[in-house]
Amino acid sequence: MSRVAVLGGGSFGRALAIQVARSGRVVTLWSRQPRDPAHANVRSTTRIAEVGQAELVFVAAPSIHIDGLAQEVGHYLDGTHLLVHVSRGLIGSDLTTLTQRLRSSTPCRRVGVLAGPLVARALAEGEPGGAIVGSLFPEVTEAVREAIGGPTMRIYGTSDVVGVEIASAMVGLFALGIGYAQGRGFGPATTAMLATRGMAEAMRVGVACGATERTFSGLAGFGDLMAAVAGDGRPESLFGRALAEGLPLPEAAARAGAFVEGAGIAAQVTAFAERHGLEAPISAGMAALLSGRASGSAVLAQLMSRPVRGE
């Protein structure tokens, strides 16, 4: 594998392209508007047909754009391409994953998801870190490892694709909630409670979707959430803090500086949990908060008044 393309010229897409470029490869970065390549080995383009010349294609776009983008780029892809998305989103209240959607919307069958404690700034600056690829095809994991792995980036792999995607999406939601709590002045005890009970909630939802429990203890789950708690500056945390300041949703989104999938995940997970008889109180509380149906104080009071059972 030598040719790589990145679909999406946002901050994370550009950072991912820079990480690929560090390996010495020339990487194609596609976006609808011309972008500063920011590296000698990054070739910026607005012509989506050029993406088809790559062998490995990273899809760095929000879930709301996946359908249209997949249909658009699908004309230039075939079964030889490897397709890997980096979104934290899910589709609908059935929690359809983006790998499922990419397989149904493009000719590509060898697809995967890249997740874990990855944020644009750290990736662009080459900070030491790690990530996980969820794919049923070992060659997809190897291609990603070859493209972005190296002295500062360790790439792990798992066949639990659904687990990686559910964990990543729900970590985005919990990072938003923790950012909100921290913005309200709550300390480590509150953060720890939200993080641990949140991941237990994510595990219940994931298992109902066919995921493996252990995935939620790894890089896609707790590892990713630990980075958010530590303050890695991800958009979800910034969004939550902005909401805590009383900013309306549009202004909070602008403060985050990127599309925040977690803002929609809350309602999706809540609907899924209700339909399947699962307990998802944090997701439900966040859905109420984000929709304006409840205040942060009311949500916290409701969570703290729930019956206490064995862990």
Given for the second form:
Amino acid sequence: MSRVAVLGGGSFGRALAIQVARSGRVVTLWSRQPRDPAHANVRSTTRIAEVGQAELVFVAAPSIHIDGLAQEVGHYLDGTHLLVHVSRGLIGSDLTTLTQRLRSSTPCRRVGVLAGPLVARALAEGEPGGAIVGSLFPEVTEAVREAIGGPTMRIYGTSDVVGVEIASAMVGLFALGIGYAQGRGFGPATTAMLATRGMAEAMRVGVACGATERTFSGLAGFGDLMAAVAGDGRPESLFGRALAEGLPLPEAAARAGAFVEGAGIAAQVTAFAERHGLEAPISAGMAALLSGRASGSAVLAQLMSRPVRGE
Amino acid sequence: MKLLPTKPLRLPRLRTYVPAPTDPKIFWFNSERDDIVNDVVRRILERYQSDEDIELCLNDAAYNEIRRHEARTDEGAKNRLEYWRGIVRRLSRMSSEGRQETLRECATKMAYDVAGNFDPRVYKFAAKAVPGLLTAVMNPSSVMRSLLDSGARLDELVAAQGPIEKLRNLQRKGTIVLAPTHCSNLDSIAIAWVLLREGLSPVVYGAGKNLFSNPIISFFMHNLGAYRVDRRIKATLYKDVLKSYSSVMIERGYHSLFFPGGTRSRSGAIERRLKLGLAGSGIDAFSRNHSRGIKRPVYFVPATINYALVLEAETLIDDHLKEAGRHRYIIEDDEFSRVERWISFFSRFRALESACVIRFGEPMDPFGNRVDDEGRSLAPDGRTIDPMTYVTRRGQAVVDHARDAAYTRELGESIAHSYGVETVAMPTQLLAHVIFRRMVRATPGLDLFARLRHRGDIAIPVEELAADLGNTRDALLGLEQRGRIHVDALLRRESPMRILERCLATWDGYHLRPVAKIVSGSVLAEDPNLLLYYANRLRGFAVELSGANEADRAAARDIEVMELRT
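Got the form predicted on its own; could you also share the form predicted together with the partner chain?
What follows is the whole complex; the chain from before opens it.
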């Protein structure tokens, strides 16, 4: 049976490793600090060269570390490896996706992204659920299905890679926003409004990057956002709620318990939308809120006073 | 023209040519042609195995061919019509073997129609005569002198840049697939000449059947290994034959050329959306060879062909603006077929140093990796890696069409990226860009077509335009330093005023309408369409070239978002 490796020992990386191990596979879990394996089939290591032994490699690291990590692990990879990242991040204001970065910094071409309503806790506990793999290569989707699919996990596939990556990143941002709104005491109508108009915004940005609209109504878009709204306890929601309580950014980040990409995404998407003449008022409002340029009520008032047009 | 034979002519074979060991692979072509056709047919039969598949395929071919031939009136068409109608009548009653046999027959016919010829005598003749002839055409007043020092003038006019020494080395290590940009029918001739001059092997390529309508060009093309692509044949079977043919050629080590843009760029812009059918056959050839243990590498070499004047510019841009590109897929009555346009075309170039710059990009393996001088694939960290790993799954090299289609898309992105950085900005393109930006500035808020109606009523004082040109040139040189584009030598060196004069002189008298002219100290934008055509080449850089002037910046932003299909 082919080997699987997970790069990154954060909560999500560990949960993925356990999910793989549960199906009886041996999985290598690499992180900078030694980790407790947590399962008999998980081999924990700090030597990155060991990752090269695997066929399928999950990259579970924040986007800010992806360049360095890709270069480091790239020394031990070649064309046979399948690379799949799980990040909600994008790079720079031209919204370079992480699969693009993995392709340019490693020799690997068979790359993909894993997204959808996946949270560490549900994964680790084996709760029934599903996820989506975006990859041009059917064999990447198959490999992920073999590795983590099973009686509790359905893995879908799509070739709209950029769609999955943009949807996933923007859902991370809106989950933060919805967490904030819920923390401020707003009810389901406000949440629904944020979610729906948010996805319309995500779709515009996605299509400008070459994505297909349909992807945004699937697992990577609305599916994922529904789990956040329903309160799956993901770090983005916790982060938003902490902000609503008035905690400063560093403390809110600490409360989230994992790196939250959403904060950076708001500013990146806003810059991208401005340059391409797209409307992205929710991202712009979130960027203003997160940078401290505007209060929550000011952002809300601004959003509600925009002219209304056909949906 | 209609009376001439449609079959390309071949010279009678007096004795068999025995290629020398040092001859390029193409010299073996004639002795391998039957094997190649057999390979192609075998692959078609592999592809259509079930009775239903064969029936569908033959029905599709018959339907398309009958439609095509019904529109024609000549005797040949009548026979073909009968042939295909006969197939339709018999198809439902045919046995399995009968269907297979019919498919084999159709595929064989198509494959032989596609397959070219290579005659070393024609090659050697062309090698000696073409430079002289082309030079003579360019400079009719000195025919004798031109013929004597054949090529000297052409050498200056057609420049070649890029890693040529490396390409000479790689063509001995593996199979080269050249993938140039395409804006003129002259492209294939210019490339062929540069390959010859630079000591690179000739390449086989699929030429549109319309190029074969000129009997002289047809003779040379056909006998120099070009294969015929008839775009009027819509049958899926024919497309499969073409793809298999190019795949088999690459697999057997014939250096090949294809234009990823498909047809000539109508707008004048660098192609960004590529048609990758034939790049796919390069990857297919690579994985088929490796799955059989043949470790011959395939190298893709993007190239840009940059003209100061484009022979067919007027037809192309008009076609583009009419958005008729799709309907007039094959333009048969353009400048390419008119001899007097050729002469005035070449004679214009005397004002410039390089009329055409062909720039080869860095060669890459089929997976977009750089390769070193020895042809080994390099990982981003500079390690050498085995390209076979890309077609290997669980220790086995395998052919996987879905996977190869994905590699093809990614290779297309790498080629398109290379086109961007390997573009050589020509003087006429920059001048047109600057004038066009002024036109946009002078017509704020208008759409493209409204702007293009401003024929001759936008005047820019010569000094002002020269200053603009100088500043934009500096911005362009800045981009060149950052490795984003290349700049033609004349454009780099001359004063803006001199560039302006030379460009106007180059345009003047070649294009039927003046592109721009000087009237009482001002440059008049006479032909907005042609200005747009030449300006489009630099369109993607508009904002970066626009400098600090806010009006220019706004115009440049407009230019970048102009709705244009390339």
